[in-house]
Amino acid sequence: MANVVIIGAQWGDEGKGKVVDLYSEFADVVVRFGGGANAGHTLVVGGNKVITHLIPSGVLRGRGKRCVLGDGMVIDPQTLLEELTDLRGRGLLADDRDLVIGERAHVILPFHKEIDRLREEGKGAIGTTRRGIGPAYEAKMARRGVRIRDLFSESRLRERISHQLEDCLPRLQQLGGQLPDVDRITQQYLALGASLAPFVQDATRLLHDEIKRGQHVLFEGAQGTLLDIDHGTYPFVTSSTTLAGGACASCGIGPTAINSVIGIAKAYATRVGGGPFPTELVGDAGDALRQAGAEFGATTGRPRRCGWLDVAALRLAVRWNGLSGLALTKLDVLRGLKKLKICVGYRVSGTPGSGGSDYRDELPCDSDDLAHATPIYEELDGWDADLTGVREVEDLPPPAKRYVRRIETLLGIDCCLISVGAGRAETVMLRNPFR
């Protein structure tokens, strides 16, 4: 028995994709443990393309290998169904019992995403998908969400619905949106919750009777740490625990029942939305890599911000994980580069008692010494090399060889994993989480 907590390592859109879909393979579960719609998963199998959303991206590893989505999340049944239809139209989840929904999972309503829309058109906006997903976390916090299980009660789910618009109707008159019609939308979700039911149970007890039986159990996060609502750089980050802990409040099950905790992060660094990026590379540099590195975002198709890895900010992900092995990324992409920079600490400049800089191994995420933070850089050579037919860490060119063991030098941990492309076999394994 294994049961490992994959999540990413810096901003999001690290590749947890594929590195899900990889480690699938010997897991008996899958479990999304957070966040909403607002993510989104890229897998390339066969020169295929998938995008997932919901379903955690083991669905690709076909029939018997069970997908639940867990109680922390935040779900939009429209887009569930909607990502049902296309993954069974791909002979997906043909079995109902693949497929699990935890019944205390909340609901994004259209108001939410009503509001988020609204929000995001005015002043401080902060770069979110626009999908619902804060205003539905701020309805549970207040004790006003609607539940999975809601939707099997009409008196229930009006109730329900009313009782939230009571304090979401305020602010939406405020940002002038139209006021909710709670009849359309309770009939809706009830016909919504009618094509949801075959799914739904209690995930928690379904996970705790796998692990007593002795199955692999793999927990997919969404997002990546430094966007953690707690520990992330607030204000940019997202309405949910991101951090590997997250698994097991989400799902209900002990710390100790988690074996390995692996992070993901590319072999340079990217955000998509607002926010601090220190390490950012504005212009050509900027737009080459971004054009190298396909980053245009799987939910919104925007461009994402590229920059330099930043190591200050992965041991960040590291000590908040407690990581046990780190899944690098799209090595490949860097090639072509002559030089690669590596931030490796920061300069604080005018903190209080630093008499006048203030250096940090870690990056600094409070807004106010983020505005005042230089990154300090180590400088190694690139490589001009092809790595997508390297299946072993030895048949990487010296330079790229350095780069990786540079990175484990720095973090004091190893890598598990190499990405040197988009496709499945295109890997370097080093260590397999579940063996």
Second form
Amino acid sequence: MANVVIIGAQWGDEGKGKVVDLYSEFADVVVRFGGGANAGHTLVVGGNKVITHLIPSGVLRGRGKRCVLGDGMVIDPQTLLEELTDLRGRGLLADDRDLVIGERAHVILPFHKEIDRLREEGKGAIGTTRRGIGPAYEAKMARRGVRIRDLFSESRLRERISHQLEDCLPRLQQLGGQLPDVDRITQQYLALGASLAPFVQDATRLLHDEIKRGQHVLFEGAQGTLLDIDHGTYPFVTSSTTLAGGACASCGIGPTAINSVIGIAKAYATRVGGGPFPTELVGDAGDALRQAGAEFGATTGRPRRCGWLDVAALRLAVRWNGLSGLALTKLDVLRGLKKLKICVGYRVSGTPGSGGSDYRDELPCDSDDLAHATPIYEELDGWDADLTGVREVEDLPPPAKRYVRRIETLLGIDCCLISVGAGRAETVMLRNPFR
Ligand code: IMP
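Having seen the form predicted alone, can you show the form predicted together with ligand IMP?
After this comes the whole thing, all chains and molecules, with the earlier chain placed first.
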């Protein structure tokens, strides 16, 4: 029995889709544990590109792999049904039992998306995906949310929507939004609920039973460590817990059930949306990396900001998630650069660190500290060779191997996987957390 949590170690878009798909081969159940349709996991199988937003990436492994949407998620039923239809058109999830939706997950309503969009058009925008994530989690925390199981009773649904609107209406009006039609939304969501009903159940009980009978469970994170609501670069974060610990809280599983935590990090850094990104490359260097890595958002199509690998930021991911291994992705993209830089720490002037020194070995996440922070770089040689055919570490060109080893040394953890291309085969597998 092995239960493994896989999370993004940076600002999201680390290539979780491919890594989760690979490890799903060894899992019986794959669970998404946070966020909603703000995620976009891109998978390339047999030359075909598939993007999932809500359904765990494990879905591509076919029949008998259960895909679970955990209770900590915020689910847009319309998007979920569209995704399901698309996947079924590809011959996946043909058996209703292969998809499980946690009955306590919260529901994204039309006015959540409206509030998100209107806020993003005004002052204080942070560059959200406009999928209504923030407003849905706000309603949940205010104990006025609509949960999946509320979709099955007309009177209850109407009551929950009306109760929530008491809070949202003044906000909507202030933002110049449309007045929601409670009757119309109730009828629309009742119909959506009816379509989702065959998949809804107590996911916590299902997971408990599966773990008890020795099944392998993979918990798939969304977004990334530095977008975590509590510990990320607040307020430029998402509204959920993106850290490994969130898997337990979201799914109603005790931490003792988890055997291993894998962090996924791109061999460089990217960020989409606003917020601090000290190792960002602007101008031609950033453009070149964006083109080489096809760094455009899977959900919004927005160009991603690109920059050097930040090991000082990754140290936070190691610490906050208790990482037992690192999956390093997109190493092939760095081909052709004469020199590579790795940020190994920061100088933060004016706000001395411990012992009176202004040196920090971890990214300072607070915006005031960041405003005075300068990255400290180490420079390494680049390589010209195409890495996509490499399957063993020994076959990496020496500078690429040195780059990987240096990251491991600086972080104090080993790579368990190195991805050298988008396809499943383009991978160096070093250790399997399920074995
Ligand atoms: P929200 O999650 O849509 O509220 O967006 C909040 C912040 O998180 C924005 O900067 C988004 O760009 C970012 N974000 C949300 N989901 C993802 C993701 O899956 N990948 C990368 N960034 C994301």
